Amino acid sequence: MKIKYRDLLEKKSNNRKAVLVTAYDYSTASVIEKCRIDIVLVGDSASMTMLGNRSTLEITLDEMITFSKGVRKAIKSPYMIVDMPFMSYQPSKRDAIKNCGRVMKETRCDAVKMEGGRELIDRIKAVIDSGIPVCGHIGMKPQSYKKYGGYPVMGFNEEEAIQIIMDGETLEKAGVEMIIIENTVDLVTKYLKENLRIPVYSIGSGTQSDGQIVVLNDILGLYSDFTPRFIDRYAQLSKVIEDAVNRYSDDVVKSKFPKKKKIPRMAKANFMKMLEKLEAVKQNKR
């Protein structure tokens, strides 16, 4: 059954929890519609995980998409949303409203999201007046990581916890249909799920929230060398990846792969009585 925006305000109005994880490929979003999560997030993470970029600033909006209509393809039941990446709505309204459209239209989501509080409502308002949904996202914004000099947690200050709290209340008012908090103290989360009438989802910011998202390649143990300080590893696909890859090259190596059985075979009497057809063939030709 296809989740609606409706589904997930009775979830909070419930107290049930939401589950949001990020995919990139058709491949994976397909294991992923299997399982029980209310929402997927088309991640502008792919910029790392797929691209194998420093930061998410490097990717592109026409990479975006790319990687969302893959995503779109197997995605038929969770919410939908696509990360607009950086620079596709910072510099005016104008850009916001026609970039968020495009992806909105070439890849058939449900909303997409975008990073910042009161010092872009104008450009976030412009989209959601133009009729696009959106999701918000405040508390530490990778995007600026070269603002604050790197991922801190936010909110221990009086005047951070302040600004997150005034973000989430604006962005509300502004009209967004959810809101991520990334990176920020427990009770600042528990403030704004409690005052909000939207959702507020957790990354990175405590418990007492709507809902969690993670990248879904920090869970599977997909990177060897880096996991997030929040994140529980609830499989080591990197190892299992490997052996299965390894297995596989000693079997080329030992001519055990393909299997025998699997191989497509000719009777020999068949091929000897085609090669003597081959030899009358080029003897006619020369």
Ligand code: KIV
Given for the second form:
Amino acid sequence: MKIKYRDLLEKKSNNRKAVLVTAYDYSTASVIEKCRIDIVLVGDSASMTMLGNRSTLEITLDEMITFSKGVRKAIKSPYMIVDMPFMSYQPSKRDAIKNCGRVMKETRCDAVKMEGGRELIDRIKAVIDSGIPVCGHIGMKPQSYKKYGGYPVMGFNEEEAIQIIMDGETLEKAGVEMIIIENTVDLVTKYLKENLRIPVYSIGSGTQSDGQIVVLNDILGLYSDFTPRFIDRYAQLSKVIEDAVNRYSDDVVKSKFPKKKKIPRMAKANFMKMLEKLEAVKQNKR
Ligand code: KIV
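To test you: the structure above is the form predicted on its own. What is the structure of the form predicted in complex with 3-methyl-2-oxobutanoic acid (KIV)?
Time for the whole complex; same chain goes first.
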């Protein structure tokens, strides 16, 4: 059954956790579709997981749309959100509306995600006012990592905690549907969960939230250049893939692949007859 926004609100009011993961392609999303997942995010983390870039800053709007179209074809039940890439909405209200609108139209997602708090509220509100559902993203915002000089945990000092709480409250007032809070101390997350009407989902910000989101590859052990501190590995897919590909390689080298019964076979006599005919055809052409 298709999960609607009101189902997510209901979950929050019944104190039931929502489960969110990222997905970036049709094959993986087809598996996710069969899992107990409420929301799928096509994150701009695709910049690293799919394109091998060093950060989220490099991915383009066109690339995000291509990945999202594949995911959309597989995702029927979960609510689907697409991340707006760096500089697709920051420059102006006009850019924000145009690009978020393009993502909604071309990917048929349920909402877009925009990183930012009060500093970008006019652009976020302009998008909401044009009829586009928005998921906010506050706390440590990866698109600003150059400004922070890395990916710090935030909210330890009073000033930062106040900023993040006020960002959350301002976003709710502007009309965002939900908020993702990243790398922030747990009591700030708890405060927002308890004081906002909209769901607050955590990534690296403790358990006292309305749900959790992770980069799928991190929990599957698939992309291992960098693993965030809060991640638990639920599988080691890189190892599974490596073993499988090496077994395939060995079989090819030993002519054991494909298996005899899977080889398209022709009777030797028919083949010899065909060779005679081939010779005749060649003679006629000479
Ligand atoms: O891009 C991403 O994957 C995210 C996280 C919140 C999961 O924004």
